[in-house]
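Shown here is one chain on its own, the form predicted on its own, set out as structure tokens.
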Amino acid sequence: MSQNTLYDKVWEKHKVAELPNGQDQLFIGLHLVHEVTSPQAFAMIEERDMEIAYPERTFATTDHIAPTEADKRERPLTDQQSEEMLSALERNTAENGITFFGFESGKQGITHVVAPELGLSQPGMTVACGDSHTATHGAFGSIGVGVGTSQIRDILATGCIAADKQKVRRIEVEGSLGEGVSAKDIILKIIQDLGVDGGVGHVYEYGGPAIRELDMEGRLAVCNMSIEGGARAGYINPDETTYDYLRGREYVPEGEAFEELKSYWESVRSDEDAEYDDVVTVNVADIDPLVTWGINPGQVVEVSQPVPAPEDFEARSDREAAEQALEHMDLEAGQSMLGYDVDVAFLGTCTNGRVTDFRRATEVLEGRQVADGVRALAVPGSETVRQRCEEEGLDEVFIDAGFQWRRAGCSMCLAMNEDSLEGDEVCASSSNRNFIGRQGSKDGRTVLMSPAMVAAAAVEGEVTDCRRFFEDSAHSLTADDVSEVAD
């Protein structure tokens, strides 16, 4: 087993006891809740007449069902079930002294965007939330895990969960990214190389030159999709980039207290001679932007490569999955994703709904228009992100280009509100999952890509190489280029 990694250190610092079933009782330093997975847990606590153990360590927001059209946020919400869930969260947090970032707070948004930007997520923490993408918080050098309703109950009641320690795989990401290639492409490349089940039984420690060069928002995007690679969690060792980001955040101490915290943060970094259960190298030098062609995040190609054929896969299950994907996406093996028609462009989510994501997209959109027939949504990951974008005038670029500029929420990532695909629409999406029905229609088709690629697809009305829109990039591709590769 691994030794002296950040994961080992944080686990041991938060381990309370070894349970009779062999699991560890693990203390949770930061607990995040939202309106969908928490009502039943609070009800269990109430039925047992129990008090919340550490209300000051729990923070709540509403995101999954949050309407993103401003005029639909008036209460009661038009959708009865959504109103019931939101009302339950408001009541449960008020009765138990839990901080809630509601619509009127100015801080509402997706849990995995709100907590980092407020400084709630910090190195050396254990973070839990009733959402699989809690892995996002590992970008700070914490261990973020998604939990189920019964575990939410346990955290509310005791501050702890029962958990199995995982193996640690170090992923050394070599190379530097070219113009128009982003953190989203790094994690898609990792999933392409290791597979959607590659991380089962592991947490991923991301490192290497390409990771060190990322800003915090890029690191958040990488860790966010650890779960899509099958890992229980993913993290990056904290460094000066981490500390610079945290300075001045609302929930981060200042002055001497900050320096004391920094000393702790430094201490939990993986030792130089740390032992890992596995080490893998992924080279991202000279990679092209990646897009998915199928119905899981591992069915992905660089835009320079053609869609693979089922017979290209060794495992029978992979061949069958490829056949299903080609049928659902209406694709043929050997076809290029370049030129694949797009009906909807969606920019947002806990993967790519941060300020830098919107900035990058506007570099493509400035002075251009969304193609006729394309419905384009820009949904900030939080109200804080929205406000910052508006202060910079980014919203005007989106609106002038023909995007709908929305309020914060999960939106079309999983379509639990009114933001949904219709029929067999194709969506160029900056989200994290492309499962059948994920965006609200069983016939809808999702193509995952980076924010710049989403913006480029919106302008062209088809999947295109975003590097066409960056003057200093000499590597953009057309469908004809890919045809030559396939030949």
Given for the second form:
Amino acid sequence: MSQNTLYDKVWEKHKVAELPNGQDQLFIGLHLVHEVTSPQAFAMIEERDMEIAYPERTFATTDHIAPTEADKRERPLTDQQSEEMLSALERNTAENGITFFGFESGKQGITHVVAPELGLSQPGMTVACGDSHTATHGAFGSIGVGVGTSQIRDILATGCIAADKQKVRRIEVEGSLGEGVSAKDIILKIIQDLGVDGGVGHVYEYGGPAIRELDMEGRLAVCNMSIEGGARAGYINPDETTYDYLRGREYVPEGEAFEELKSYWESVRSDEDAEYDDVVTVNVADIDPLVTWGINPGQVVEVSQPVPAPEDFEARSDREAAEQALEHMDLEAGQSMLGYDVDVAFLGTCTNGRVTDFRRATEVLEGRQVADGVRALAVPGSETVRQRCEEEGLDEVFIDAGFQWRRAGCSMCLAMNEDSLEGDEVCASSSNRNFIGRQGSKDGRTVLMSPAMVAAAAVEGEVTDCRRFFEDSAHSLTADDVSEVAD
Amino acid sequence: MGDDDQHITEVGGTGVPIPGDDVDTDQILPAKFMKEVTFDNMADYLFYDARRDDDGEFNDHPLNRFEGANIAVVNQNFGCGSSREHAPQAMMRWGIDGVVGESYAEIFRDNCKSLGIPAVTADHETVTTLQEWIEANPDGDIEIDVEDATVTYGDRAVDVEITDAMQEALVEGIWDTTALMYSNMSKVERTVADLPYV
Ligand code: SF4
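Switching from the form predicted on its own: structure of the form predicted together with the partner chain?
Expanding to the full complex; the earlier chain stays at the top.
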């Protein structure tokens, strides 16, 4: 049993009661709502003739179905079902006094991008959303949990969820990242090491030098993919990086109130002598950028490594999954991902749709062109991100390079709007899931990677080592290097 | 308030094996079908892509072969991926009353509990034996006893595991957590009063 970790402290602080079924009733300090998973929950509340318990702790926006082409955002939306979902959300939030960041607000975007940048997500909170990537908010040192629709109903009605406390695994991330390697590579490496179900029954506490060095946006990317590793949540202890980021944001108080909050934030940090259920170490000092080669986020290699063979895996389930992956991706074991042809480049999502991600991509794209035949989409995670990027002139770099510069939304991450893969297209994607069918086509193929790697793939029309486009390209590998190694 | 008296001590019926590890919610209920504002039609979309061949005809997916089944038998890490309750909702509306599997993703299991669907676990051997048995006995009855944590089929009874929270919730009929937690509202207020950020 863990003790005196941030998770323990925040849990205790929010625990209302022990329920007769043995679970804890946990108060949720920030409830984020979007159009897809909430309408059924609001309907249940209405059916029971109940009221929303904490409307002022509830914030909504629209992301999954949001059209990302400016002229498609006119109302009513062309897609009737999308229009219905959006109007339902507008109605539900208006009737219940819930703040809604719609298209007109200038703040619309993916819940997990919007809440952090507005300062809604803060250390020491419990955050819930009807979306599995709620772990993202753990980057501030909060407990972020994804919930289903019945639990959304619970939160709307009572402000609480019924939850089982998880074990806490400390992941000590050692080493310093090399040039061209990013937070996305850290989390892909962790999932590679621990597996897609390695975190089941756990929350992950990420720490160590490599995590301390990350800026907030990098930390958000790491925590975002906790669920891909099977963990119910993931978090990072708050520190000066966290407080500096929060200072001055719209929903963060100033002056004395800030200092008061800060002492609370400090108090929930895991103690020096905190006890964890287990501790693992991952070293990222020498890693190359990583890319997935398969159909789950654990099927990942450093871009220089050959794709493994099914027989390389010990567990029967991993062998079967590898066979299925090779077939779906049309890959041979031993082949490298370098040189794997790409039809679509997709930059955005709640993992990598923030300003620094777009900056990173433009470092590669500046003065270069997207390869012929590649469809390239840059989709800011929020309208705030879009405006920031435009102020910096990043949009022009994208447009000049041949990218489409879009409005905010989830877009091709799961293709609930009109952005979708066609047939068996291959997508170099900065998103978090490469499941079969995820990007809208059941034969579509997704290769997950960092923003810089997506930009590099767009330029080359194939998976390539982004480091060749950076000043210090000593480490970058080409397909030829690797085939030499393989020979 | 909802029905407080919904004790679920056992569920049963014929079975359907859904083999494979890491079956994610994008397969169980593809995102393109999440655009409806109610769960009413979700049964039609269950494993939509996997159940059809390229020209849209039903293939030999187990859900097509074992129409009318009540107990799904699955392997490791079933229901991983997104938090969409649409997935267990679709299973429930298709007719699934209980699941036997090697392991589940946490959110999926929570969602099952919220819907009153027992999701029990057993080791690989036990699960695959049961899957094979269903293939050989498509009309055979399978019974999940939630109280005793056993699964009975043919002339066999096997022990399975069920989390305490799920067992309590189902057997005591208190899986309607809204009602349960609503009765604690004064305690909620006390907890909130003590939070520096509210
Ligand atoms: S960007 Fe993708 S993963 Fe993130 S909330 Fe949207 S659909 Fe989910």
